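Given as structure tokens, the chain that follows is alone and in the form predicted on its own.
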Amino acid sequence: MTRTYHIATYGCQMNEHDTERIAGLLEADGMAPAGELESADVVVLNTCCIRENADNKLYAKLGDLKVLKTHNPDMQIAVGGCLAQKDRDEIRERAGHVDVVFGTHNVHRAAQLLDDARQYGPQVEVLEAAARDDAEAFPSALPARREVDYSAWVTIQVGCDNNCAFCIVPAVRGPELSRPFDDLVAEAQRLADDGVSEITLLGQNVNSYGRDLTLAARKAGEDTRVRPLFGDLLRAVGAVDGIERVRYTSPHPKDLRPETIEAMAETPSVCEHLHLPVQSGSDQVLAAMHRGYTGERYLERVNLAKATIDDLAITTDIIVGFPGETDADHRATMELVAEVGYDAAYIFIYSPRPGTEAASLANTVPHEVAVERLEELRRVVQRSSAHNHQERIGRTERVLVEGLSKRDPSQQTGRTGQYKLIHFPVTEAGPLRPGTYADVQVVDAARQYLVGELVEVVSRPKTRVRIPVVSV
């Protein structure tokens, strides 16, 4: 009989890749998705540990995987992603019923360690950084099973080299790794042709994309001074063939060249939406943070995109209670964040990460007093956001179709180029399919969408795809 699986993806949309290609490997080993995890012969857990309480939730988890287990002493458990990176020997020793724990290096060898557990016993593996020269390394260098065939992730680089003080993704992920730009280019053009119109870029920080590849050339003796850099490789990939859109994250603010700003203006299928995380609007904070920059080399930043690319949606991360931020710390933020007019943000409340050097920090702030900062600075945001909205009532946009509401089944939802969500009604011919390119006039908003009436069909997906539901 075939086997099933079951994935379950905690964290970021890298790790949502990650997911695709074990599935993809899962598959090609003979496998099928299981229809609900308690009947799956192998249970995956991707995890993250840059969430607070990750290993307790892990835990959780993992202690209901050991009631189901001893029902069905042949499910295999596995676990994988960062917190696997970080506490692989934590893991088997807390939790001795898991059959294999691999870390974020050698996502490739997922489906093979699976194998060997069978045969031979637990497996643990995670390499180490030194040994990630292999192609296989890059997620989308694997075999993919994805949610949705209109659209795809392609990892572009894998590692991180900044330190940020508060973040644990180096140790985990390792030094900055950069895949080959022609291969880049070729796996678009392969997804292209796979039906696939809208691209998302992913790294740790993809503007710094090429540095290492630029480094190994300088130390090869090759001349370096038409090395591609990001804002090359946002133009080649957004000239591919059937490539409607081409969307990034994550950038990091000190690294965002005036070259892929002018890249992102330029190129017609890149969209018009800039995620630059700022995470504190005080000096003071952001250098404790080691972030690279100030709030004034942010907004310059902010300014000059916002002056380059035409009808420019900005998106941001933002950390609250740092260790050591002030009252007037806290006002700069504010400051900084009414001063940019955010169309959403993401705000968190700082939490220690073990491994991290803001985790021995003195100065903690009070956790009543960093909700209120939360709750005053996402009142700021939903302003600017409700405002934005605002301003786009009578506009005609071109949306991407996703699904049908998961509220209202009447209704079907997109986004737009900005990455807006916005709703509008199924027509008597019925809803239009995931991966259709309509125009769409707004003619109401709300603070986290907007609200629409079909003008026209521009194109539609190549391939037959599912109706998934989407969440309002």
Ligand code: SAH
Contents of the next structure:
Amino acid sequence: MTRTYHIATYGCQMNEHDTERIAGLLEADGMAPAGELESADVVVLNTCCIRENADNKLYAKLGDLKVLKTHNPDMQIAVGGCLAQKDRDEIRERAGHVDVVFGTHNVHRAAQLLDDARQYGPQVEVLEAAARDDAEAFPSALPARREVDYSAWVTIQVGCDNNCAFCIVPAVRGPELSRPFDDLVAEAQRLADDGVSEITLLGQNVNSYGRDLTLAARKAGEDTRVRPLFGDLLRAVGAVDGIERVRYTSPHPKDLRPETIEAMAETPSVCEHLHLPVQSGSDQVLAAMHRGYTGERYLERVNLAKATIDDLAITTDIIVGFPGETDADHRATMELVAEVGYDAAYIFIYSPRPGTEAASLANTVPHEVAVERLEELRRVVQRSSAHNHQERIGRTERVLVEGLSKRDPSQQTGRTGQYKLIHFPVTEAGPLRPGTYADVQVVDAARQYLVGELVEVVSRPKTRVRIPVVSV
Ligand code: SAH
Ligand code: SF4
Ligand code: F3S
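Moving on from the form predicted on its own, please list the structure of the form predicted together with S-adenosyl-L-homocysteine (SAH).
Now the complete complex, all chains and molecules, led by this one.
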């Protein structure tokens, strides 16, 4: 009988992308997706450790799975991702029923480790970040099972060379390693040939893309005067025939160069959306975080981007309650956030991560104060996002259709170039296939989404796909 699998993914797009590869490997090994977790023979948890609640969530989930496993002893449980990379041994100590633990540089081994575990017992395989080579970092030859046919992630860089005081990522994912420029353009072309029209470039610090390649070339005595920059990559991927939309995440404000902003402005397929994590608006806090910019410098870059890129939407990440953050620091963040007028923001309460510099800082901020600051900031962002949404009313937006709305199947759902969710009624001709591009006129706006009316279909997807229900 065919064994079935279920993968639960936590954390960022890096993990979602790895999940596609794990799914591809398991299917190449003869497995099929399980309808639901409870009936799966193999459950893979692809974990995150960016904040403490991510750890707690994992152990709670593992507790639930222990109960399932007592009813079905043949069930296998594998834990991969960042928490597995970080806490390799602790996981099996705290949850002895786990069959496989694999690190972020061992994704390509997932299927083999599950086979080995059936024969020989529990397997733990976690390669040190510094010991990985390109094959482990970019297993592009691995089969991938993409969630949707028209949109794909492409990892341009793994790891991070920054040392933000609060962040565990460099310790887990290792130093920055960029994927060669030509490989990336070739992959974009392959994806386009396969029917993909939207590509999202992934990296922890995309604007430093290629720095390591240049250093390596220089060491080898090669001419490195014409070093490809991230902006060049945007232009090259954006020029691939069949690629209609290019998105990327995340740029670091200190490395956001005018060349990137120009490339965004001059490449029609690069979307008018900039996710630029600010973290704080206070210069003291930014310095303690080692972010490498001040509030003023951040605003300068945002203003340059707004002035150069037509109709730009800006989103961000903010941390409240970093150790030592005073009321005055918080006010500085409130002011900066109001001045930028963000379209959306992810606001996090600072969570100490053992092993990071900030974890040993004194002057911790009481939880209630952090919650209050988060709420205050949320209100400021809600005001600007509601205002920005209202401004869209009357405009016609190019929309990439994603499927039917879960709440109301008489509505279909898609994303505008600014990455705003938009709902519009299904017409008599029936629902549009996901991957369709359509012009939709905005007729109303809510805080989280826009409401529109179909004007016309612009292009239909090349691939044949069923119409999924999209959660909104
Ligand atoms: N490389 C990206 C961020 C990746 S982590 C960048 O530098 O832009 C995603 C977000 O998680 C960060 O932007 C930050 O806001 C948040 N984050 C990271 N570590 C955190 C911590 N210890 N506590 C709370 N939030 C954190
Ligand atoms: Fe973490 Fe900073 Fe690197 Fe982003 S840039 S992954 S926040 S260390
Ligand atoms: Fe989490 Fe790892 Fe991403 S820690 S945020 S899954 S890089």
